[in-house]
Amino acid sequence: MPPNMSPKKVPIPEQKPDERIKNFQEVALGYTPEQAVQESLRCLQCKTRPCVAGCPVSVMIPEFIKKVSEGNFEEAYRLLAKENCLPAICGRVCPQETQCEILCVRGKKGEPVAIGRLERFVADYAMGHMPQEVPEIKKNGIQVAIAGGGPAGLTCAGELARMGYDVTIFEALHALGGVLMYGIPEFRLPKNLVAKEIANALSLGVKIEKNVIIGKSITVDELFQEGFQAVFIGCGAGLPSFLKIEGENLNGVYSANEFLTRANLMKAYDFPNVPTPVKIGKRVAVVGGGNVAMDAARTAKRLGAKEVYIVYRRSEAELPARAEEVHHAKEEGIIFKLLRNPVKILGKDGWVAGLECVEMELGEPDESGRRRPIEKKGSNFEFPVETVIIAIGGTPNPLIRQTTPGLEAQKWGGIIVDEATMKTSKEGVYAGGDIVTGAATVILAMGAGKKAAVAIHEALQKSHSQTTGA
């Protein structure tokens, strides 16, 4: 077929805003086979493959897209799955616009190839049409422990299991997936799809121990005593940060972590079929401007809030959320109160009754490169809300570093690693994902898990050779 030289991506079908705010079904509906082929024909098949350099897990992007253009979706999936064990998830939630797509040559004179949408299409096609293909694996009898069943831990576990290791994941919650299950809303990432993709990733014989808190149920040192020869820590950064302002202890104040966990793992999205585990008022203020803030605001809207506000201390140009998420939030009627900063949560009879803010203006750039917000003196104002959700990030739970002698960490709590190997200061211990970087992306966490798996394999094979004299 001739190349598609349109400067625009093939549009992806979506639910209409006035319909989707009444349900938790996916907003983006995915490409049809015909649309996927047309989009794949926009790829120039560059010999230099610049897009691959932007992928943290080094997916063979031009190769799998070429197979899509030929209508060979099964082979496209095989090429994709060689490097990415969670492609249906990544196709939905990865920020391709700042990673692979930003480097696409087509983006110089138009829009880049829709790599993420094609990844989603191929993965969804495989899930619906292809039997699961489990490779033959020769076990080596070496045990490796994974702390945390999120994207980093799942990737590290899958890679090591493929190499023949006996891998056990220790997960603190009752469901694997980490942020994939408790953090990202159903309308962006359906939980049945997450469960299927996790099952595929773990079909290589990985053992699962749920409801186990590393550092409390069992320590890292005790894992070594039980026979594990390496430990990968991928427990994320789920300890929420707060504003430290008056009123944060009122009823009706949530961290975004708690709010989204109640909506996802406790299935508030299935109300009224299940008793709702989350209470919100008619007016909700979400403090923050990242993807988590957008997720919380859009979830609150679907749970029945009449007015939902995003309160952010910088301007729209500095919003850290993906442009697509901001666009969808605006379409759904989320109200943006920008250049505003909360200074007090107002209460009545122990419950949230309003929010007091000050107006801000932008000064010179700070260490993050964004213009520093400066308070306008005397600009205080109040507005009524019954629920406040704090979405300003999180830090790692200190439990692991407090119970693991010799494990060095940053002042803010992130574990220090060698970036080439993800090795920590403690022998045999590796770490990756948000517990190292702070809150980041799913694909970056997966890239860290993959890198750690390679380093663990090399270290254990070297140790085994020295021990056996082989």
The other form holds:
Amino acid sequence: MPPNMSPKKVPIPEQKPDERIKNFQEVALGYTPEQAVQESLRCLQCKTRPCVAGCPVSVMIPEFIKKVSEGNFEEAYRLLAKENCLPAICGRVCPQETQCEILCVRGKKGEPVAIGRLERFVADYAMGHMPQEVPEIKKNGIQVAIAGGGPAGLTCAGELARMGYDVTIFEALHALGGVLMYGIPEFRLPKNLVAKEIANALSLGVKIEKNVIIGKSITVDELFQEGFQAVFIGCGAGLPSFLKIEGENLNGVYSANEFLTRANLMKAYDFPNVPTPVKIGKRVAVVGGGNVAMDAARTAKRLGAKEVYIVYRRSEAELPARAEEVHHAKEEGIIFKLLRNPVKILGKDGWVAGLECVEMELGEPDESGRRRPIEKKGSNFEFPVETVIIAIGGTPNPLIRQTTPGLEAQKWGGIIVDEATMKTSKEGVYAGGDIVTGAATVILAMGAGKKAAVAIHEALQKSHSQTTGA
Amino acid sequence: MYPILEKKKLNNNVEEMVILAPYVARHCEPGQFIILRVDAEGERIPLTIAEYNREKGSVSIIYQVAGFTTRKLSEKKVGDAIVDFVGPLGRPTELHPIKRVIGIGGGVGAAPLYPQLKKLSEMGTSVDVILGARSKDLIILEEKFSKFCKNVYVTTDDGSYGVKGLVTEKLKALVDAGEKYDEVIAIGPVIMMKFVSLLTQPWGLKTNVSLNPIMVDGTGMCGGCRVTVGGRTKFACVDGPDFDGHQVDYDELMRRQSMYKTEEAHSCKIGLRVD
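Since the one above is the form predicted alone, can you give the form predicted in complex with the partner chain too?
Next comes the full complex, and the chain you just saw is listed first.
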């Protein structure tokens, strides 16, 4: 077939904004096979593979896209899944625009190849059409423990299991997936799909211990005593930050974590069919400008809020959220109050009644390279809201750090690792994902999990060949 | 799944269950709690650990059948299992041998008080306890406390058992009569902990309380359990649940506990609620 030289990506069908704000079903509906083939023909099959360099898990991008263009979706999946154990998830939530797609040659004159949409298509196709293929592996009987069943831990576990290790994942919550389950909403990442893809990734006999908190139920040192020979820590950055302003403990103020956990993991959108409720006012202010803020705002809209505001202290150009999320939020009627910073949450009878903000302007760039927001003196103003959701990030959970002697951490709580191997200061202990980097992306966590798996394998092979004299 | 090994009624609406949960039993200490879900679509509710047996790997919980989820829990029988049971959560109570302590347990608050006082007694501390409730049938664990407590005082609102009146009146009477205590541990309804703390503050009598705010995960992730202690926001799940009673903003806590009042029938406001 001739290459598709259209400067634009094949558009992906989506639910219309006025319809989708009334439901929790997925916004983007995915390519049809015809659309996928059309889009795959935009790939120039560059010999230099610039896109692959942008992928934290090195997916064989041109190769799987080639198979799509040939209509061989099953082979496309095999190539894709070789490097990425959670492709249906990554196809949906990876920031491709700053990773693989930004390096795409087609992007120089027009839009890059829609690598993310193709990844999603192939993974969804496989989930719907292909029987699960469980490769034959030779178990080596060596036990490895994974603390935390989020993207980093799942990837590390999947990779090690493929190499023959006896892997056990310890998860604090009642469901695997971490942020994929409790954080990212159903309309962006359906939970049954997450569960299926996780089950698939762990099909090589990974043991799962839910409701176990490393550092509380059992310590890292005890894991070694029980026979585990390496431990990977991927517990995320789940401790929510607050603004530390007056009124933050009023009823009606949520951390984004709590709000989204209630809505996603506990399915509060279905209350009273489920027992966990969530409170939502007519008017909701979400403080923050990242993907989590967009998720919270769009969830609030779907829960029935009439007016939902994003309050962010810098300007649109600095919004950390993906452009696609900002675009979807705007389509859904989310109101952006940019260059505004909350200074006080106003209350009435113990409940949130409004938000007092101050206007900001941008000054010189700060250490993050973004222009520093500066308060405009005397520009304070108030507006009425009943719910305030704080989505300004979080810090690593301190439980493991506090209970693991010899594990060094940064002042802000991140575990210190050697970036090439994800090895920590403690023998046999590796770490990766948000607990190392602070809040980042699913795919970076997966990349870290994969890197750690390789390093764990190398270290254990070495020590075993020494002990056996082989 | 976590099998139910034993179950018994302590009074008309308070029950005790012993659950097989080795990962909780291996490290739990007095003052810590668990979170459970009764079934696959259930909500997460926190409950304090009343007793534990490390050899058997079992943990005992005491709960008042008060809301949607505790009713569901109450429907389970010995031999059944509950789907999720995670812990131990929270910091253990900082217990060190002191000369003399008095515990105050309001209603089902006697349950988390029990392991704390028992451990203090084992450390050589002389222990008294005041158990308070609305009426006689709501007093629990009296016999267990009497095994190691020097004095067990009972107060009821209606005078159906013990002394008619509030636990604070009894405490004041004891102190007025010259009894000397080094510390008070008060666990029960927030309003009770508030008034015990108000009473002991002018005496400079150290008072420890155990808080039970609304929470989801119990590991510091949701922040729903924030309480103001000494003017600072704390997460009860990871910084507590025990705090210096003289520093707690009880009015804020009561307000926050009522956040889902309109969803009462299905409320996730559990813990050690004593109505």
